[in-house]
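Presented as structure tokens, the chain that follows is alone, the form predicted on its own.
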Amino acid sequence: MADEKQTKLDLNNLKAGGFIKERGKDLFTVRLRVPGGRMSVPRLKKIAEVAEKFGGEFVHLSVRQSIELININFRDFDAVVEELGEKSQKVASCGARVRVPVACGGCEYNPNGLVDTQKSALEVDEKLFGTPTGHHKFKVAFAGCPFDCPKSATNDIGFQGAIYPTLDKDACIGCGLCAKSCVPKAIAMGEDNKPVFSNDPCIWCGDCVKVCPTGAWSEAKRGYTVRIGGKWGRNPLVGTLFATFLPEDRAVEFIAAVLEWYKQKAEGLGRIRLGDTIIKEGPEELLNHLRSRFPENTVAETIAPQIIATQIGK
């Protein structure tokens, strides 16, 4: 038996697992893993009860919808995933490896909703989080519609809702609602009084298809859009277009061929984001590998992610 004197904390295993080191001696933040932000009321009193039993004062709603216990003693850490229950309520992911992934509520219950986010998030979560990347971290988010409330562009894969809208102008009685909803402005009442449709202003909310009285807009397709290379940080980026339309039931399969080019692309390179991998290689390298999987949703060409500049007017 080793000596107990001796023994010491590995602090990145507990990162990984989701403990993390806090300034106090000898405490610990627990993350809990909560995907797509939602969480039952019977495990919410739980989390809790726990939180009271053996944390401080507060718990933290971190930005990327996870319940941190604060002011953990390392000596608890058995009793907290007890109590917890593990099947239940697990430990979150730190560390170079996916993450939970983040969603917006979808179209549950959510009028603006177009996809069921929170099925892809729990999908994911499944089959794919704590997947070691190698080199850093991978962050997944879901979006159900263009609102983006979820800011999916700046995580390494980000998706979002899309509808592509088409007309049947026969069935059109010419009432224009559909203009007038319309905030892109990418249909206008032409001189027949019947709409005219503009693709490259459209960004695939589907208003038009929800508010026309007739039937007479409807979805050709949907699907996510889906961007990728995004991060945040100290030196954000934000994802480019890369898929559109992507089958919901595929989500799983586009992350994993991701993480596979990223994997291979990225090795010896050390501590790199996706983003940054992508703009050493060039999105093409990306486009090519995932074109040959997904032919009809991988988008013809795009750019690389692109910097944003936090220090502007320093």
Second form
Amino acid sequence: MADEKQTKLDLNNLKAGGFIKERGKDLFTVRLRVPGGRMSVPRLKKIAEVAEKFGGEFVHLSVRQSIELININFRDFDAVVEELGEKSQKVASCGARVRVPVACGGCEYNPNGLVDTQKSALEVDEKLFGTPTGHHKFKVAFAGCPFDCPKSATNDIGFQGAIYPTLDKDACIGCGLCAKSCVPKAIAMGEDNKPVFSNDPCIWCGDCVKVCPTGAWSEAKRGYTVRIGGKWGRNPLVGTLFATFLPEDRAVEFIAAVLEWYKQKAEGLGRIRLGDTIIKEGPEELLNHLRSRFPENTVAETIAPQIIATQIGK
Amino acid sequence: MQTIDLRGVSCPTNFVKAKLALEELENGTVAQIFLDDGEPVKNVPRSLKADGHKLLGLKQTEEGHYILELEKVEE
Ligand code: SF4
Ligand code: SF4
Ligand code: SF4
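Return one more block: the form predicted in complex with the partner chain, after the form predicted on its own shown previously.
Next comes the full complex, and the chain you just saw is listed first.
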């Protein structure tokens, strides 16, 4: 370990956070930046080397997909940052900032994936990571499909891949597989042995398109379903629907628009999360703000983020 | 008619078994695959479709299982 007298720390490394005080004297956890949970094998090797040299006997995989180096002496911060290689492996953030986005594997290799969540997570990480909100932390998640393994609606902004199905009756052979596969029961087989679609229960999962043997079902639209205002912790909120079929390449712009509204509306309210700001201001305020920029995607009406009562039964 | 009975076999073993059985067949052969209701009938047909086979039809039997008819298509 470094000699105390010679320690000169580059405090800029601490600014964005990612160094978290541990119980032990002088020891910190260093949270690494792993957008979308994607970790190349060479990077993983490098991290293992640095952990072995400066850290404890294990690393911790955080619930938000980061690798945390444990038991790092604060005098080694600079060496750790340098050896990790500033270009390839950065330290994450904490505090009132845009955090590292999480994402599932998405469509690249997961058969359920409808959109490229990994690409979106990298874009958001590159363009918005660490942006100060002025109020509180800000979390973003990308799910590849409505199965929603990343629990997108528990984030300040949660994105969920979606496709809108459309039917070409003439191509249908009446096999019934689509009706069988549609878990929300948005498809029933009609008297003519062709599917009948009901819009309301459809969650845009695309299972009908994937199973249909003849291509009678195909996609009319693809993009993200966006829920806003979620969070977990002591007073959980579940985010509600604000936009549908947002094109994948507009995710960054969308988040920036929400951040702009949040920064302005939460002014003077102290340390307040986005969801509580929406509850205070009313969801129409945010809808109007978004409608001016995303007229085709913003929903006509919505409700405020919903409080989850977690103390029932006490 | 070739039949592949996957009743009582759960996901994803049923799909892997179907793949192995289909490997034994000539290209263009029509086969019937017996599947349980529930997850198997939701998952196996779409995975076989994604592998490139041509699904021809699906019907439920009186006993409650499903018969998926498909044509083997070699990639
Ligand atoms: S959300 Fe969908 S695409 Fe993502 S891991 Fe889950 S099932 Fe796969
Ligand atoms: S997209 Fe999903 S929910 Fe909608 S009709 Fe198709 S299978 Fe059903
Ligand atoms: S899966 Fe396709 S072919 Fe079969 S009933 Fe549905 S639309 Fe028709």
